[in-house]
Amino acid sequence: MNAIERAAIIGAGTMGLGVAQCFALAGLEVTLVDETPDASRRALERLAERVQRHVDAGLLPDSALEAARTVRAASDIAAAVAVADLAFEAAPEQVEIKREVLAACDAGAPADAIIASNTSSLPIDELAAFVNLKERFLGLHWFNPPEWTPAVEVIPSAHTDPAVVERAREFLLAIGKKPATVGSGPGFVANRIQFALFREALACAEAGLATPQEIDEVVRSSFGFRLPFYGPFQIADMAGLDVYVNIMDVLAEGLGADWEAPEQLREIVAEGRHGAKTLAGFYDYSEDERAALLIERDKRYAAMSRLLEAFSTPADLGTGESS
């Protein structure tokens, strides 16, 4: 696979600047372009200020400033993508703007360049319609702040060449990210789950169950505490899938049919696959693997507990008042 060594970033907002910083610190040749040549030049100043803040905070070494200074500004999209291996669209989340940007990338980038959109919600198949060489287009959904958040959702369209997907994944791994290939459903995976959580947090607050501050504390100190280490399926396996069915039955009784346990989950439980305790759930385990999983879980949670003690909680940083 051709290495990705030169990247053009189109759009110099929060995400575009953060991705530019990641690419530059990884040693890529980076060209940044915004709405006008003057805006592109100002973006370089904002990038330098952003990196300086991270250096001052002890998050990056002084050498990061030198890497950031290698980023160049382009006068327009055609100039930015002319020799790019990756054209990364980070324009506002408006279809007409993305149509214009992606078409310009497609027209100006070399034939073997990957064209990627950082859309967080727009269907990738619809955006692919704006690109003639559809096999080289896909979504690369980064998360804010892009410098520090490991995940990147890799979203192929129906036309994306599998080799392009693999090339993008290898590149992301090489610069220290955690790519996950997902389908192009509404919100993809991360936002669908994240906004389900936010919707229910709002519902709890509106129902008077707790204040926003108390809800934040419950989430970060309970299941949120586990999420840096395990995803929802393995957490469920460790808790017991039969327990989950029982809890969902209570939720359905109190909150409605939308909370019914999915048939797939009931079938798994009926088969005796209750999770780690029965050595089978969404994952399969040997006795040794189960024992190792549980002690490793305890080590990780104990370490997280100690880490959190060293930092202020969100409540300490705010007013404690609702807006």
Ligand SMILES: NC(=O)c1ccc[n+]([C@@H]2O[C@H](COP(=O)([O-])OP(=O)(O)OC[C@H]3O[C@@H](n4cnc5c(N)ncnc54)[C@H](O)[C@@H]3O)[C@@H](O)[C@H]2O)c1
The other form holds:
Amino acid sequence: MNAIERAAIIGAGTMGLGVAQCFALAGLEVTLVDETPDASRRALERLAERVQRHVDAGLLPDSALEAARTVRAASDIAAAVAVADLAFEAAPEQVEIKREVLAACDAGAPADAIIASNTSSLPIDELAAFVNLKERFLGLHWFNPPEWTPAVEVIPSAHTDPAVVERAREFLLAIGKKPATVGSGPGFVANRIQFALFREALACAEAGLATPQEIDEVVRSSFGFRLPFYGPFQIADMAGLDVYVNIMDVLAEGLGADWEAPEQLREIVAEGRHGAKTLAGFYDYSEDERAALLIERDKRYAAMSRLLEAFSTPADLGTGESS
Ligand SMILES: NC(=O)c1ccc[n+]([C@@H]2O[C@H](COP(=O)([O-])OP(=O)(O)OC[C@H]3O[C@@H](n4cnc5c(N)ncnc54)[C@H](O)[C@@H]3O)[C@@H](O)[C@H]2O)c1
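Next block, the form predicted together with the ligand, ref. the form predicted on its own:
Now the full complex is given, and it begins with the chain already shown.
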């Protein structure tokens, strides 16, 4: 499997610049292209400023500036992708722009190059229509800010060659990211869950249950506090799946049928798999593993409390007043 050493980034905005920084610091040869040659040249200046800010804040060593200076601007997409192993588009989320950009990548990139879209919401199967060599196309959905957020959703279309998925995953792992392969449904996985949270936060505010400031505090300091360490299935296993079913029964009674515990969860509970306490839930545990899990959890939460303490200045929270 060929390593990815040369990347072209199409669209040097919020995401494209951050991904360019990531790639350059990982030692790749990076070419940036924006809407016009002038915009592409200015993107190099914005990249240098961005990296300088990180160096000034003590987040990156001085050598990062040197790495950022290796990034080149191209006059157009054809020139940018001509020798690329990966053509990564981070152009605006509009189908017509994606069509134009992906078709140009497909026409100009070497046949064995991967072509990837950073789309947040457009179905990858639909974008695949804009590429002739469909087996080398997939979604690579990064998160803002891309330099620091670990996850990248890897989204194959129905036509993507599994070897391309593997090559993309290996590359992401090699540059320190955490790839997760997900399906092409609306919002993929991260945005579907993130927006479910946002929808309910808005509903709580609208129902007068709490102010936005209070809701932010509750979310950050309750289940949000656990999320850097554990996903929803791990958290549910630690809480008790039988308890979750009981809670969901109450939610369904008060908020409607959408809140019903899914049949799959009821079946797991009916089988006696109640989570860590019964040594089986979504995960299986030995007695020793369960004991280790719980004390490790407590160490992590204690460390998180210390980290939050270090960052809890009043400025973090804002004033709570609209401007
Ligand atoms: N902003 C986010 O938090 C975020 C997170 C994940 C994914 N995304 C996705 O990444 C993509 C880019 O988002 P963004 O926030 O960086 O947008 P942005 O508006 O900051 O940047 C888009 C860039 O593309 C350039 N551009 C416009 N037309 C072009 C063309 N024809 N060829 C080349 N460049 C062109 C623009 O000049 C701009 O610099 C979108 O698909 C978006 O949905 C955004």
